[in-house]
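Quick heads-up: it's one chain on its own, the form predicted alone, in structure tokens.
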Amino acid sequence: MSDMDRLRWSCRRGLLELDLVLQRFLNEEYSSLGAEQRETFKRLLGLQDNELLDLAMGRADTSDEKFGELVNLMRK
């Protein structure tokens, strides 16, 4: 399986709203991120459906920089 293989499945969450919006953001916007990013989105996937949509709608903020690079990325 390839690593963006794995991406894609790890993409896969429980709400249907989170889903489309990661999907959306790995198919349009994570070919042009550097090494560093691309490992920062690795660990916001590791945040719970919950958590990560509220920041992916704006619902709620992080005090992690680089999760508010990639969450306004998403948000676009």
The other form holds:
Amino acid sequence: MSDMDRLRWSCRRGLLELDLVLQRFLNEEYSSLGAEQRETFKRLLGLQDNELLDLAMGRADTSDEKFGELVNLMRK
Amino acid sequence: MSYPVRKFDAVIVGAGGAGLRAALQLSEAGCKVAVLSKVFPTRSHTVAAQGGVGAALANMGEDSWHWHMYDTVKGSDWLGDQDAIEFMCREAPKSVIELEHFGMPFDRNENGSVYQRPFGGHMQNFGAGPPSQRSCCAADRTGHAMLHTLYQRNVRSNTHFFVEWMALDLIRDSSGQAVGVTAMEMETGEVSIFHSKAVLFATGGAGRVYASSTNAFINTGDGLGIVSRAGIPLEDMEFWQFHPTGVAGAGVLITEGVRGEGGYLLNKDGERFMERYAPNAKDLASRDVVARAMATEIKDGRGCGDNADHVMLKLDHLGEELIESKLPGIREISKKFANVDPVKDPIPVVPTCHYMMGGIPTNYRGEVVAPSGENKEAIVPGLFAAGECACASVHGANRLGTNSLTDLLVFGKSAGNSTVEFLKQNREHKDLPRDAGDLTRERLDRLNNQTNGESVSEVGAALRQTMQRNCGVFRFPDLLANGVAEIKEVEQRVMRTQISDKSKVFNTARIEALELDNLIEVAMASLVSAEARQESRGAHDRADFSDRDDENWLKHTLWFKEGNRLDYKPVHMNPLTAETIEPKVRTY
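Next up, the form predicted together with the partner chain in place of the form predicted alone?
Up next: the whole complex, starting with the chain shown before.
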């Protein structure tokens, strides 16, 4: 439980839009991710707020293929 | 068993723009300072500020701090304290240049000076115009750039950050002096006492008291809840700034440009209701007229959705091509946050809370002040506040755009300087009182041992609905009275919240329950203060008292948790050096 809680708190951000996108991702997509993708998600959460929101909203792209897979799920 | 004690010269609660700016003053002065933050500092809500910092640098044409001061006093609808406003407007240019020297990547003019953009409400010549270009920005990422600049500078100065720590309660000794806080490390769930000579709150806003809010989830008014539990009043909590069109249920803003391009509002009957409220301007009427009309439609039962709590913004008639070319981003926002494609369907929208004008009462030096005997503004020794959580009061009844960043820069520094001065006069730690930490222990024990209690998320939703329905952008006497009664019921439920997960490690359920303890104080203060203020001034817009009433209401509200009572104190009409800006009708 605590790992999920820790992740949930890492999804608390300075931007409301990001709170909403990440909350939905955690509730709807995270459980179906494989172990490697889960690690990638943790890494993705290390991005700055605006950087991450730009990716999630399709305003920017990433050259990191692993990020790309998750970002596509966020953009759904 | 007592909590472990950590000793610092000063503890700062909150690491957004104000907290970081204050911390820098302390660290650079050689003080040992602890900064507690629920999230990593650069993820604070300051990151959301896009507009810029208002400062009369006069880089784009003639400007003066006097004009900035006039605009701010007028914007505040004369409820702002004119000494604090003068102080802010005079210090703003220095604060911006200082930030530039710290490495802040401001946009620039060709000659290398800081570029400034125009912003609503900022004028030359004491409001006469033309508009002044006063807003210093870093593209649309001003808050983001500011947080990074200040954070880096603090790292250089060895500020001690406690990240993912939540402050819980203020510790005051028998004389009332602030001597520390209790705080919980989320990682372990362990509580510590931070024993300090001074405490500074910079916890930001509390917009999460509304169901529709642009504020990030972390904005739960922690500093306000903490001080009100410690016997300190909250000032002017009836004043909340709203934006007319946020996505219902989400809070993400839909730009007013949508109505500019021909989008219009509909009620549940499909009626274009703005034709009734503003026959000429219709949906292009000013922000307050549109927001008032929306609130009236919802109150009168013509709202949309299962709860009849929003209206619809229609733009499909504009066509896909125009929407894509003129309103980039709106389609994406609607799909993502409202689940509708505006090319086909209308967007559910509702007036949405954006900024809190009220807060912890301070003077322009960032010292917290509260009534004591005959003195309405006695300094609370050792206690300071700055930024959105504080009420200096520069925004009065309504904040002018770009003044939120000006506020946190100027008063972050000012409160930091006052703290440094206080530390020079008070070199020793005062003893902790024998009951230090007891309030926190009682609250945590209550939460851990609660049986047959209430769900945090359900009570939180009830709190937000109560505020949204009864204390929104346009206020009706019956709803205000109803809201006060309802929030008292919600308060009883907050006192009985229960969590099923009792583990200590990273327990977000517990954190959310503790945040709710703070939100209820903010909500109660807002509703009680709003019901009592029988006039319309700035953002406090009442259907039954449509005019400003300077004779009876040119005064600040103070709400006390103890006894749920109100007091009032005069507005500072005398600036520090300038002449008083006398009240007049506020028109733009």
